[in-house]
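Single chain ahead, written as structure tokens, the form predicted on its own.
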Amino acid sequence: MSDFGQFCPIALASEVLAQKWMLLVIRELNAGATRFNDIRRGVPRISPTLLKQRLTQLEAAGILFTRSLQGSRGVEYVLTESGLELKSVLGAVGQWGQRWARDISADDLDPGWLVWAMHRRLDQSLMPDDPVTLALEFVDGPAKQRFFWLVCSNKAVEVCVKPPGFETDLWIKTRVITLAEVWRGIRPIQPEIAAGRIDMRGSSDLQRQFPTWLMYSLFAGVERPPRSSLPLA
């Protein structure tokens, strides 16, 4: 039964895609997440029960299928051709959001999500061959989300919320909004470093190299008009 009472393809697609959290779940799947816990780390405010419901709905719509993991009772979620085709839809929505959506508010600033997004977009081809441990300290973050570590080794990056047991090679101290806007491409990183708003401690080589490792948000290159240029209602 139709939710909107229309046969328009946009209406029919909206029956699945316009539900709360759905596009973010699909975003995580298109970013390479296949395990339940990894998907939830990318959408941390969704409850496990609702995430399970959304994944079931996506499977019923033919957007993904489940596959048993060898040697495990768990399953992984794999996009179908239909689901992979949504990548261009997400790209268009993201570009529009980068250009026209509202400014970042305090409620948007989840340090854990920011670090999770960053760990997928580090250019490991430019990183040292030896393992590197980065510590991120958010001076204005909640007590339980103030410190994170990125352990980069063997061309993989692991996010840790507790000290990983390795010596920290580079310590980065900043505010959540500062790194969030740098990541979004709203402000360039070098002036933030020069002004001390991104404070780095560690070897001078790693401090110099760190900005080159960041590939930033996929939408960082989309120009955002100055808010003052928008017409008033």
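Okay, that one was the form predicted on its own. Can I see the form predicted in complex with the DNA too?
Below: the lone chain, stripped of partners and molecules.
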């Protein structure tokens, strides 16, 4: 994917950006990930080989640079000014995707990805000072992706796939599609709770507060227009 034979800026940009997985890797970096395996968690289906290749291409294109870490092995991947400015591309693509992309199917509904996306969009300023442990159960999730825990302190939110050892303060039980569509801003959360499709158990204070922490997808506020029927047909 390197030669379009024209010097249009869209063509030149496409050489780098219009490759498989590339925008998703850039999305992770712009969301704050700097470590190899953190990026992988946001792009679970990319192979490590290919991820490394994409990161190398991004470095060659001047979109990121690497910085070695003291203490830990490996490097940090840090966006340059050029990479940070890709936020405008991510915004335009995401906004268009929210409005016009195809409907989602069962194969898109990765519960692990949803949890990973959510954990970055919990408003820590609203959380109590004491750490809170949330348990998520996806009743229709595959065996290995059925339970997740979110350990929220006012410093950070961590995702666990095994019980973290702390007492769980709030249990949330739902189907993947339910939480996914709430996350996408397609359904409001309150009716889902009221109808029991999002089933919460635990401290009633937390039950009331939790929905306010959740900031949803960055594009949740973008309205999805009705699919117009075939034009002129």
